[in-house]
Amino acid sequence: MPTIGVNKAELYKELGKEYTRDDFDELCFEFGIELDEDTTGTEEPPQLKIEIPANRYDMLCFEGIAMNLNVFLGRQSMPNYTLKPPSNGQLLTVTVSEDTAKIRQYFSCAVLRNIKFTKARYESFIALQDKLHQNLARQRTLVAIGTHDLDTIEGPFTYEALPPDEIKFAPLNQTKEMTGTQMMEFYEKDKHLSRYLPIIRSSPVYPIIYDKNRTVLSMPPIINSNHSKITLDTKNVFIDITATDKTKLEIVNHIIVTMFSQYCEEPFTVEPVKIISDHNGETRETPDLTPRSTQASAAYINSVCGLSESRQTLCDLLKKMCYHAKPSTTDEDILDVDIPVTRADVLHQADIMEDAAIAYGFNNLPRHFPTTQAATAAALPINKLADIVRLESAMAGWAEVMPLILCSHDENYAWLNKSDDGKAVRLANPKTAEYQIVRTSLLPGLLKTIRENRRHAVPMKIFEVSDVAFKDAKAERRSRNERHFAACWYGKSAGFEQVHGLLDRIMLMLKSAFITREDGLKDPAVQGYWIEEVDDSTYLPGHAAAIYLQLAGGKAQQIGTFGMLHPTVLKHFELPFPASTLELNVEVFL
């Protein structure tokens, strides 16, 4: 979790009280943060080092900590952040070039008018940007922030992507102009900036922001221009934010403007800017400071916390955590809750429940075990079924293996002579070609296990009972798991009869008798399984069978396949001997 250092005297002044170390430590505990260190006597001026939860981006600076604690203590209400257009009614505009999609496609910005900086405020402003870069922005890879003295530049602005040699300006704290390529060489040995160079260095184009006169503002995510740097005398601040993640882009914008708009001549007002980005449908005015509306169940909050508070009391508690809440007029159990833009960490009513518990006081919660309900832990039915299959396979002399659930796209499809059916769950940013998708079959893991142990004596008899995953638009998470059983015989003979025998044993223990295809199709009341030849590209033609299961009163369905592997599959997995495999879905037996 990030640790934030704040001036002890200034924080106590903001809180309106001088605290002892123990008292402030207790306040931090009650709010859900932790006092890590008080440097009184070892550092001047004394600092309080406070550990902040990693998802509380609104507390990464002095201003955020002071505001949240004051609201919690009831010394102030949650500020009402508003957008205030310029006096002439004409918003500044930023036109986003289509070429930026090649490097950093998302852009957001805002203006803080008539802001008054002191040395402490200025340092906090810079420190917040650095904390956001290291934390939420993942070392500037996802989001990069630039701040500029608006009085030194002139709108409208453009956000473009150009070849590095076409970019030329004097970077921050430098007087000599350099091209993008020269800057990469110049900052190679810089301890601070060198870590960010790889983000764009290999790209054919670099992101660049210009004003009306083609004066450079910044080259994100590396460095700002020296021309527009902010100082203690800056009165109007233009904030630019570029990103590869749209959600984090707006979170960063909200955090910066809400924390420092209190220092504007008209506190808590922000001037919006119009983004023109027609090519990707991102034309809009930023920032949007409208609170998010959601609902929470009073019964849920009370039941989890062991309370029996009224809806109005719960609403009053939530106000201490910066929410605006009121009892719903349409449902006697529901609270209508407005989540401020500072609280990006609130995703579910469970988060609201946690904040209600904090506001009530952890030490005030009832200290007893609930007696109204009792439960006994038990294995899930699917796990009990898997254990039956696992035990019978092991008793038949087969060894269980546990490969990884991730595999490469080729291993799951091309190496099994399959075409992509679009059902696999893909990783958005795989770090290696070996882990690109979640497997839809257990076979690649079995075959890779044999490949890595192919110097061992043959035959090898291995099996696995585990999950595969498929896309499913109807599921809550747009995907679902499915429990499969798979086995592989590898040796000097193909072993087709070995996997067939294992199949018969497993089906017998699952109380599914072998029946003929004709019997199954003739009488739906007959329960059992049968096999019939199937043309499957993973297996040798004429040496593969599909497994059909018919449960009483149900339709027959194919639950798996088994057969001798095709020579090309063996070649892909570097296996010199023949092999036979079996795979079936065991969830149908539940």
Given for the second form:
Amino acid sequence: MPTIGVNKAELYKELGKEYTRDDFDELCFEFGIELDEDTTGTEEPPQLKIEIPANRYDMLCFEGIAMNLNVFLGRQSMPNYTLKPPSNGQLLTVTVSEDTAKIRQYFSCAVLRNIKFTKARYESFIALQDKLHQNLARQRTLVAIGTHDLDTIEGPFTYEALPPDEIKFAPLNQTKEMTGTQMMEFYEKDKHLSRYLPIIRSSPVYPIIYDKNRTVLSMPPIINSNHSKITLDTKNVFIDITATDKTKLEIVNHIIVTMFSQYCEEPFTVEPVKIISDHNGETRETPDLTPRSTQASAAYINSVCGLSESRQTLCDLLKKMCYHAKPSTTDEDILDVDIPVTRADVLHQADIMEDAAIAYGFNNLPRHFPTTQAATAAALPINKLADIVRLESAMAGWAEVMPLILCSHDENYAWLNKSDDGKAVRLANPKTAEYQIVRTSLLPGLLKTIRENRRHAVPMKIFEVSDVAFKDAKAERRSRNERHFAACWYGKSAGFEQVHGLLDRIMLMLKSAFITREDGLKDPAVQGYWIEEVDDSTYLPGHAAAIYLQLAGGKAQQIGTFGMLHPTVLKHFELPFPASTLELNVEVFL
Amino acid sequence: MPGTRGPVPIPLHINGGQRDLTAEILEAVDQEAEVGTSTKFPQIPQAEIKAALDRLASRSMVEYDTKDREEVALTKEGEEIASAGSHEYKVWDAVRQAGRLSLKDPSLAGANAKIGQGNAFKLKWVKKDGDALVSLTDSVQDATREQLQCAKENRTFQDPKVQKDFMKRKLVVPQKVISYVARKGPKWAMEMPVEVTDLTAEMIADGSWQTANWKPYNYKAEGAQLSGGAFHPLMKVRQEFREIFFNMGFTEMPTQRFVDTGFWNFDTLFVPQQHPARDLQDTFYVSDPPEAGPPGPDPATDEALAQMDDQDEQDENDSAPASAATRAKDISSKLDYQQYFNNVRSVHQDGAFGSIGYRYPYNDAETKRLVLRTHTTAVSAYVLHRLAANPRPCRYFSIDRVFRNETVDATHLAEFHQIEGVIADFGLTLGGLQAFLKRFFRKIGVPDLKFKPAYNPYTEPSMEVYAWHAGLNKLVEIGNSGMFRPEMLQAMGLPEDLRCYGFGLSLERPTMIKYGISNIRELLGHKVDLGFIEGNPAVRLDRE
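Right, the form predicted alone is done; let's see the coordinates for the form predicted together with its partner chain.
Next comes the full complex, this chain leading.
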């Protein structure tokens, strides 16, 4: 969630009240934002760091926070944003060339006339663009904003896409002209800008905006030109917005102009610009500040909130959340709701309902819990089974551990003297080599736990009952979990017969008798298990057993192994003492 | 012989068996009413004396008092002066022997000789004569040496001022000396009797327990150390939560899938495909296997759900109930996963079910990307979609591992456990969710909750759950909750009036708060201390 720093004194002045920390905390809590930090005493001037919900783009700046809180408090009504074309009726135009479709096809635009910047307003204007770039615009991949001093450039404008070497201008805060290709090299080491270069770098054409005299405005989404940069003295601001996402393009336009048109000579007015973009059907005037008209059911709002308020009361509540709502004259249940363009987060009447609940106060809602009972308590069968094995292991004197499920490839294979069997799920983007695959065995976790507890008295007896995962081509997720049981004895002697004893105990508790291999093969009706020597590189030769289970009427299957760990395995896990381990699949007992 | 102590006496030999200290103490106490150990046994270290006294006192043969006394001991320099004389004496003596001693004589070099010279001038023992020293007297009284010799013998100074002065000069240091005064005890005897420490079968058989001389049990010591098994503390907390869920009528969801698809983990939950949570920075993506199959029924999950479900109509006729597998297939046959996929796509891309949607080009390839599930809500989505085959009130929960591609620190691991609850019912209200959460959290000993509006892509309204933390003296967030969005539920085919609560919290956070653990790595993973696991008390969330 984005955190916005605002000047504390200025905000309290806007809100018309000197809040105490507790009172402002309370206001934020009720509204659904969070006061993260008050820098009084550590920063001059003191700031309030306010955490904003990720979908409230209209609160990413001082102006938006102040306005939304003032409307919520009833200190102001939602402004009515209007378009004000130039007095001669001639709109500025931007012609979009078809080539832009190859790289960044959508364009939007607006002009703020006779704006009065102060240092604080100017900084907020820049910061809002930055916040929008980071959040909604996904690091400028989806949308990029450029702002220009309109008095340094001259319409009509064009938005084109050209080969990088045909582009040449002095970028922001530079005096030297560079080509598109040179700029890519120039900004490669720039901490701030370098991360945006890949968005267009490999494209044969780069997006570029020109004025009537072929003066460059900007090369989105990388940089504006130095020529048209805005300053504290800028009176008329030309805003260009380019995008790969049409919806977010207009949201960004709306947020910027609504937040800052209040500083225009005629507050809350915006000069529209004509976009000519016939090739993709996007010819239009932008921005469109018409609120979205929709309807919401009063019965629905009342029902979910557990209220029985009149339609007028609901409309009054919605007013506090920036809506313009009135009871429908044609339907007894319906509210006609105008959603201002600032509220791009409102998608469904559920959002309107939630805002009514916030305006009412979440903590004031009647707390009625429905009497319908759906009491079918049930434990998941595999968890019930696992709990039996856990309980019996603990009662036999073993301690349960909980290592991690992700591990390195070596821990799962090479360190256990195994070669890659191709069954493990591999991760594409881990931050460290500790997490390369999803474990296919519980043993690495047990051995790492022993390693980290080397100073603990021996013998150590530990176990885990948990899931491993395997690739599975037949499954939708191309993988499946499997519940395993594993135990490790670690001490001055290897304790082979100790893990064997634990196996016998668990099998007894799962009603599987010890039988000989011959008995088992002779009579398939006998339920039981046997063990036989197995050649397994994890274990010391001659000291490893495969566990076979025969369920009544079924075919015998190998469910696991146990044995004395091979000294090289001990060495890999840095264990100076010998150890024996046991691992088996418990799902066969389901 | 087990159960007895003796035979008489157990001598405590010291110095390689030369002396029997317990016997010596007994003899001394027999002869004198009060035996001061420091005077009687000045050479024996006090630890050995105490061991012998304790041995006798535990049998009540003697009693003793402990005395603390402060003494002075000579430092190395002090010892030297006591035996060879003070620095000034040495200077005077050298001058006297030489008659006339050049200032450059080696015996006058060094820090001590400088001090000695100064003092000898002050005492008018010597004087300067040109570049040499000459003696002013034939004999001197070396008071420093005498005082130190006296202190060495008496271990104290008569004049505290002198002591302070000598301490300042680092010639003596104070020392605490413990000594004991022993006397006869209530069971005074010259010899140690046989004592019985435990009851044995023989004693019961021969009746000797009736006359046995019982050793008093030491009620101040701990009992024998037992080596037992133990459950992991997190699993104990998990079990408490499971029991609360069972108590409130919840069924446990089959969460046995660490790997899930972009579709189930995000799209079904109305998380847009450009949402930051789907970044490589936050979510583990799977490189092998490369991609998922199309959404469809998962037989293992369906069968587990059918096994737990007792609301199917199998009671109402006399024929044997169908197997869980058959019932599972019966339910999945009523569900159209392709239709569901199309619904999800259109509600994201174009808007549907009363929603304008996110209005972005939906990318089918994103739905097939395999991820390590970032939340168990991916499973809730599957279970709720299955509910569309027979929509009815129900309650589900799960507690299982989830994965985040986090940078690991004291409060973040790449893995943790999510506790999640889902309630579907007709006519649910937001206040009802608050009432339910109050009831739920009361059961883990958290009585007062506050609810804060929040944002979450798949719930609307969304509420963060806060509780008062007495230690931090502020409200802390303890969980998240909300009502699933209509975009999510109606795309599944659930009826419009079936509403659904969802709430979740991590298993680790309340456990860390309860046990005062500040580093999550001390609670989950291979770095957890086995001693902590073995010694962790039983978890009683409602009582703590």
